[in-house]
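So this first bit is one chain, no partners, the form predicted on its own, shown in structure tokens.
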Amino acid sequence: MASQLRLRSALALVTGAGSGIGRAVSVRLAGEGATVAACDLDGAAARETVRLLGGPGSEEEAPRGAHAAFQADVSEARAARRLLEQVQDCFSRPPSVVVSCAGITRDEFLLHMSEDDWDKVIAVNLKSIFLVTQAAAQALVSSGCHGSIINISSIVGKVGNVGQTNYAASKAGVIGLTQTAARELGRHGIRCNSVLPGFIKTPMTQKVPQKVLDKVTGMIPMGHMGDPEDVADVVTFLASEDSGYITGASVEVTGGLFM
């Protein structure tokens, strides 16, 4: 059906594609017809995602229309720029959809948090989004192409969370960065939006003690945690022309938590 191929001409770059939300986003975008460039710090995980999509599994062997996997530490400026170069070399065009899903946690109370844990979370969760957004936007503007950039933030970036000063700050930064990018890039036909997941069943939330998960689940009006696919559905909408007049938005996917 046509509704299942809203992205049939799109090339989508997804960072953090090796697991969780990033993998679900990759699967959903491919299901809508997009060609996916799946990137992760763990190259084997990225290749596994591509295998699930039916692609060959590496950038060296990606025929036209096939998906490809890339390994990069997108918190490093040189690596982020090189990633965009590799994607363009591989597919002969810049990605028209860019989804930044890479993220980590290093939880600790403010009174005891180390500078290293602060710096690492800011680097992966915020700096990487700046670097990827900048490199992707430069590639799109240079080629005269329109695009949709979607950055994964978190509801924690809006309301905070005990033990997550670094994570909350990084995700709040993503919201502000995305809104500003939307203002600057709109005239180039590039839309920028952020998605704010709540508690989603991912490897990240698997680290949370069960008693905490039970308490949080009890606060969710819909009565259960979300699945990565719930976030992927929203990302796909924002990637498609169905959201063609939406930019600078922050869409919450929380089951009503903290509304």
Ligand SMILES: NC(=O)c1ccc[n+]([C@@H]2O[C@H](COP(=O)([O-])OP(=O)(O)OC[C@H]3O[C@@H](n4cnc5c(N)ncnc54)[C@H](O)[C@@H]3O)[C@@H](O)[C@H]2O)c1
Second form
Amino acid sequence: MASQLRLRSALALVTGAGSGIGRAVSVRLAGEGATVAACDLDGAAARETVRLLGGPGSEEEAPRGAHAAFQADVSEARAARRLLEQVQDCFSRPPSVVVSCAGITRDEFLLHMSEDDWDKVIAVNLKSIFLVTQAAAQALVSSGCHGSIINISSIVGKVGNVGQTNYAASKAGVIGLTQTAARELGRHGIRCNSVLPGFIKTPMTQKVPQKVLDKVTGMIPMGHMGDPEDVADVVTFLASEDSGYITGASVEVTGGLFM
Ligand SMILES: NC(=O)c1ccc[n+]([C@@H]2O[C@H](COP(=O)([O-])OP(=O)(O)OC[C@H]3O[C@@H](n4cnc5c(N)ncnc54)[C@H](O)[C@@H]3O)[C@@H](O)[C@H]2O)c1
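Having gone through the form predicted on its own, I am curious about the other one (the form predicted in complex with this ligand); can you provide its structure?
Every chain and every other molecule in the complex is listed next, the one we just looked at coming first.
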């Protein structure tokens, strides 16, 4: 994708920014000129992402306006609200780009899945997106600013996956939530889209047995798993005005898997 500073004046909040897709998204958005508020449950990982972004925010005691790291559990209502407050206090404006990448898996066959594994995955993968999308949209609407909200779902939310009833349900929920938010927020100049990655090389998929990965890779028309940067490129397009008339979309980044 052509490199140009398409996000020069944007402030981007990225959750799950300490690893995998969230880190790649942070790097790509910063590369396009955005100031990044990198949030993760793991505060040290978020700080490491900010260090990777370079610029003044990567130094200790970063001046205001530079990239900044935030520690928060976005599945908790109070923490999500506080995160938006902290970001606005730090940068004196709400984020105009919000990318929710925080996510977990707790795989088990339906016949054996515990209520706790169900609840935890729904809380982190779906409730957090409600909390962050709502808090960000409230901040944007009350300040009269336009924005682009991008929620990371999964192709599994569309087609299901053995051992992932909780994960598939959470990711299907993200698609419906995002489409509904797009319908409600369009009149405020806020676009909402979801991205559905296929199998991407990150710490999340490193937990999947190699035998399973080999089998899935054999089904991918492009013949290989994706890189986090493949997802980051699409997120950056959705964050920018190049996608100014796109809202409510669910964009698949799968190498053709399950098309
Ligand atoms: N890797 C893939 O193949 C793939 C495919 C489809 C969708 N996804 C989705 O992409 C997103 C990123 O996944 P990834 O592969 O980069 O995983 P990852 O495990 O590398 O990164 C996830 C990050 O989210 C953070 N996180 C977890 N719970 C959190 C919480 N409660 N609050 C704040 N941060 C939290 C983790 O600390 C971690 O840094 C997830 O939503 C995942 O479901 C990944």
